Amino acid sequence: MAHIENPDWRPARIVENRCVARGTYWITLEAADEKPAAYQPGHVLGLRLNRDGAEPLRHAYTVSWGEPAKRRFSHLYRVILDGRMTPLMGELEPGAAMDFHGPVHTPIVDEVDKKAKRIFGIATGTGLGPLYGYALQALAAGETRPVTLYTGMRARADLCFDAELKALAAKHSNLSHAFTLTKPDAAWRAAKGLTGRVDDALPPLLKKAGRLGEAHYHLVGNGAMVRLWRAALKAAGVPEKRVSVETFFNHRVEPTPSQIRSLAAKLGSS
């Protein structure tokens, strides 16, 4: 996601900051002023961490969930061990102060084509956060189309919100989700869980679901995945209006023509 520059920083306090998987945290903030804070999954906010005697640290994070009535908003983020900001964020406790501003970007619910027959969310890593929030929001609002979320992770220890998504799917028969792991353990293989990168694991599943062009695809996470899938879906004949994206990092990486052709061939024709 793009870096946000804006002088209109607003105060917030941390309500929750809990570890939900290996190195992955769910942080909830509450606006500490009297202004509205009505944010939705897919909005992007700048967060700033002030430090005594040092330059503040700031970065942009996609909203995973919003509670406008409480003026609260949540983000799923990963602590980068050699990073500057996230190791400090991971140590923050409820009541600690941060600043925020925004939003930019468009909520996922507003990007999904209303004429699409089904919806696929494809994520890597913490990209699952806004997809999880979108599912909560859309299903609560009465979404009846099939909604399927796929997330690529490294290992079982990285999984988060699996139980929550299973519980949500138990209430809404049109929701399903699955993880694919690049480093699966024996138990994962024995349970016949999806394995490999999303580029390899998902195309057969999407082909079985019906015509590619009838669905909407929201891609979120690693820029290498997002850019490759957007280009491959276009090459496979999916209308551009039925592909929406949010890139977390690797903003400048470009897929090669051979990579695009390879994935498009796996996907087949729309």
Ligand SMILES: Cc1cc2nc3c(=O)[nH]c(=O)nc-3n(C[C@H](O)[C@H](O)[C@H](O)COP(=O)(O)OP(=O)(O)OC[C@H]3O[C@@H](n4cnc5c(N)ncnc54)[C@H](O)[C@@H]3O)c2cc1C
Given for the second form:
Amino acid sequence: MAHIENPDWRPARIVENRCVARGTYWITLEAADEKPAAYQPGHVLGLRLNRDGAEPLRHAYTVSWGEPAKRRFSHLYRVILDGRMTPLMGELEPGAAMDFHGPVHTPIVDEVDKKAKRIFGIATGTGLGPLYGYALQALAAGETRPVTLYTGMRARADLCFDAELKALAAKHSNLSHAFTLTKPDAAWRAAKGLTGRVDDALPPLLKKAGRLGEAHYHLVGNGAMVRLWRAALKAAGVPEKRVSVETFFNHRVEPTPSQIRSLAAKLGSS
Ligand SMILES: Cc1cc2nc3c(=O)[nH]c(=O)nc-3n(C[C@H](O)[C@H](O)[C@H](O)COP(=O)(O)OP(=O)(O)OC[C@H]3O[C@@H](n4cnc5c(N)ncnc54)[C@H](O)[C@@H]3O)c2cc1C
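With the form predicted alone done, generate the form predicted together with the named molecule in the same format.
In what comes next, the whole complex appears, and the chain from above leads the way.
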């Protein structure tokens, strides 16, 4: 948590911590003090895990969903097998304590350009969490523009919130979502699911949707994807205000000029 020094940590208790896909968990916390806890998808909180006789562990997590009236907030997180904090987090039971502080960053709903004609959320892995929450929030608030979520995952075992998003799309005809898998199985291929990295699978779909520069793009997850897409969208002529980002890891990975040119060429001009 480089953003905030000496944060004012607050106590919370875990309401739910359930596995929703291979190595992927949905955690809901409730503030255990008397203060308000009103957070929206895209806000970022610090979470801290205290350990007996050892230094506390802390990391940033993006809010996927907030319930201000209950002072609850949820995050989608990946258990990193050789990670320091997430393997311990994955074992926490309801009622266990964690600390939190924040928020920092801006809710996605406030980042999306009001004049854009369409909204694309592009995620890798657990970046889907805040996009899912954003879709729930925006559609409930009456968003009528087309909202399309694309998430890059490795394999079918990694998929989560597919049924929930399909149910949401059945209620809101302007929502659609799809996963693209880098390790698809035969059934996925037979069902004609998207395959390959987001850089390969998405450009033809984005082009088909209309002029590139008319849409807003929210990019979230692996920094390698986020930085490449932000640079390529810029190179393709999309105004900077039409791109918002959240990076979970690989913060320093710089795309090469040829990677940027290649993706920008696939995207075409705005
Ligand atoms: C602003 C911000 C928001 C974040 N929001 C989320 C979130 O909502 N959900 C979430 O799962 N993570 C999120 N992260 C990442 C999170 O803060 C931790 O870095 C992550 O949970 C790893 O913790 P760890 O101690 O287990 O691993 P560490 O021992 O710190 O090992 C970190 C290594 O794990 C890898 N890694 C980190 N995060 C991920 C990930 N999500 N998927 C795959 N590999 C990863 C990286 O290669 C990194 O080098 C966010 C990070 C930032 C900066």
